[in-house]
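Take a look at this single chain, the form predicted on its own, given in structure tokens.
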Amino acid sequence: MDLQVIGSQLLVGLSRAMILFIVSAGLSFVLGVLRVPNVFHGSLYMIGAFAAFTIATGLGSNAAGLWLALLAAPLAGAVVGLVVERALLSRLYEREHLMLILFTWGIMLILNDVVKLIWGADYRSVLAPPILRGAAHILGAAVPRYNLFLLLVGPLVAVGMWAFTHKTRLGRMARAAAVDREMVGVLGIDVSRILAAAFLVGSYLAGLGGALVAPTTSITLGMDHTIIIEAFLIVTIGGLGNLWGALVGALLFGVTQSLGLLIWPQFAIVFPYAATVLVLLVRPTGLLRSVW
């Protein structure tokens, strides 16, 4: 097989695992702060996607469509999911895993017949900015430019979390509310506010992997599904509320699936799933530590 042909390959597949990673680092900043496995996760990607497409086509050939979009249609996704945050799931903290796993999904069928009163249920597109159309050869293997351009966001969205959590006062008082609550609001701290601040991360980069994906993929009802899926294997590959862990599970996950394309075309979508069998079976609490 063509050395260039795996190489461009591979940087796909790694380009396909920073949108992963960067959905998935949401969900995993959720589960670890507020211990909600929130299914509709995956509506607020998909409302970031439709809101980078009402956004971008709005300025019509504009350059600073896109740009413009990837801005401001992650805050769509992260609006919606402070909302029902504070008006919802902040009642239902204390109850069991499996309530609020059956809560978030049906919010999570809402949502998607509230992005479908909006925007229909046609498929849309949107085109990535001049600048980053075309491909740039590497190597000798040919890459999307829009590709290089999510393997530069992935990592500086990592670095961005971890000096969010690690280094400002709201990071570390939802580190600490994710171990001790109580003791955090024996401190005199809003533990509710904590929480809401917590939740709104999580959507913003739920919003934010749907603005990135939008130029890559067709943008339409379903998408939703398919990333909760993935993202959630994910984040238990890489261990549940762990950061890095996430991103660790996000390469492994897009890296298989673009190689398996290689491999195994007819099959390629099985290479994933069976990397993540493997994984559980030999670390079934993921490949780094847990939170939980």
The other form holds:
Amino acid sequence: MDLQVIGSQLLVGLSRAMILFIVSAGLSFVLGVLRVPNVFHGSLYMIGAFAAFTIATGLGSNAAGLWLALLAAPLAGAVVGLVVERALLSRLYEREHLMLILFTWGIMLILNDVVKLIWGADYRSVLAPPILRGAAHILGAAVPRYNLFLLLVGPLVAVGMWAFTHKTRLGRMARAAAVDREMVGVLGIDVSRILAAAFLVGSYLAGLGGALVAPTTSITLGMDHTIIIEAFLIVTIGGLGNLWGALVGALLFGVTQSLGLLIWPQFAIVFPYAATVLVLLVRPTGLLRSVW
Amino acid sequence: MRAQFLGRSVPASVLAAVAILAAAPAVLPSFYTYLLALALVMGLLATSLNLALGYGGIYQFHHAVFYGVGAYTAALAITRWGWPAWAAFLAGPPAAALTGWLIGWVCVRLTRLYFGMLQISLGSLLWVIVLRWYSFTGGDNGIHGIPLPPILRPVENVYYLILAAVAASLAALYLIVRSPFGATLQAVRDNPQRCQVVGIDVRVHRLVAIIIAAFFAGAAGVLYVALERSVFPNMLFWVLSLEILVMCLLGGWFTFLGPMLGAAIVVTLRIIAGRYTENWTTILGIMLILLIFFMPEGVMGHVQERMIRMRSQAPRPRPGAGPDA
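Rather than the form predicted on its own that you just supplied, could I have the structure of the form predicted in complex with the partner chain?
Time for the whole complex; same chain goes first.
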């Protein structure tokens, strides 16, 4: 097989991995801090993508509109996440995981119909900002510019999340709450607010993933389901609650999928799943240390 | 946990229910016979899930997969390999049990959430394969008009087949729950560490529970084929798994017959809701949230608790809100 084809497919896989990483990082953060396996994280991703569509088309798909879509659409996911957390989820933190999963799963079903109600069941698409359209040539291989942009954004988010959790007061308090929620409360800090803020950050990352993926794919109902399964797998491979684990898992997932496309297009999806099973057979609690 | 149904023992109430259900087709229009048959099939599916989830404390989140494998095995054996229908029916449950063994073997090394997530992903993988493999499974079109023996043409006959099979399966599941294995399984659920210490192989007990649950889920899948003569990929979709979880939660997964009741309610609601709205999943979601907030022990758990409290005339602590409690 042509090395250039493999190379460009690899780059596409890596850029897909960046989206997966951003979404998984949010899921992992919520898991780590709030101990909530948030199934409707996938819905927030879908909402981010649809919001990007609305903003972009509302502003006529010009350069400014498209950039604004990428910047503002994630807020839609963040807001929906925060509302659900404050109104309902925050009352359930004392319940066992089973109930939390079922609850967030139920929210996912409802949000799916809400999205259908607002945007309909049609396929939608968003253009990339003009400067990111077309292909760039790297060592003779053609790679879409937008994918290169994603390769920049992914590491930025990784560094940003690390800085947030290690360098800011809020981030440190969130990490402390992850370890011992009661102790943080005893210290006179409003734990409930910290948890809400952490959920907001996680939801924002879901929305950001959705907004960023919008120009690369058709936006449609059902994308919530695909992404949430993938994100949970990635978080599981990496180690629950571990930011860098999410990155490793996303890279493994994205690359096996894109190279699988070259080998067996119809069932490319099998490769990342097989990789996941292999990893978990060798290391049942993930590659990196889980915070659980 | 006493196996009771409104104060009567489970075998007695099942026998009474079977007697009433056996008379039903003589009285009811055939649509309601069909509805009852469907409720029985879904009830068996939910009860099989409850063996793993309620009694085993296993996060069996993608139970629909075993149902789908059972149904597809029967459907494919008839339409692709030309097996006689009865042989194909008999092949369904073992195929589902085999799938349960494979998935369980991978998942049982993990616990709780990890287990659930891995099971969902493996299940989704199977779903994708069924969905994409057009030449074999028919892809998203599914398989329709599966030829069945003439004796299974009237819905009443199918109903009696389903009633007999479900009653036999429930009896078997009940015996399993009451057996030493069932008792150990519940001990494993309540305190895996202590079981490990006294020399019980926790993993093996969990795996066996998954295999048994998968077997009976496969049986439910086969019965669905007998009733509907068709299979489609959504039988392996996670929404159905959630629906089964709702049945258990609604009926009460700390009771043996709770899932049957939950299934009957959900199936009825679904048929009624289907007349007015396409958004069945929203109703499912709202139901789930209301249940979690207001009645986490389910209808039958709720009733049972009331009866116990009435009898003892003293407030008792809630018997835990779920298998994880």
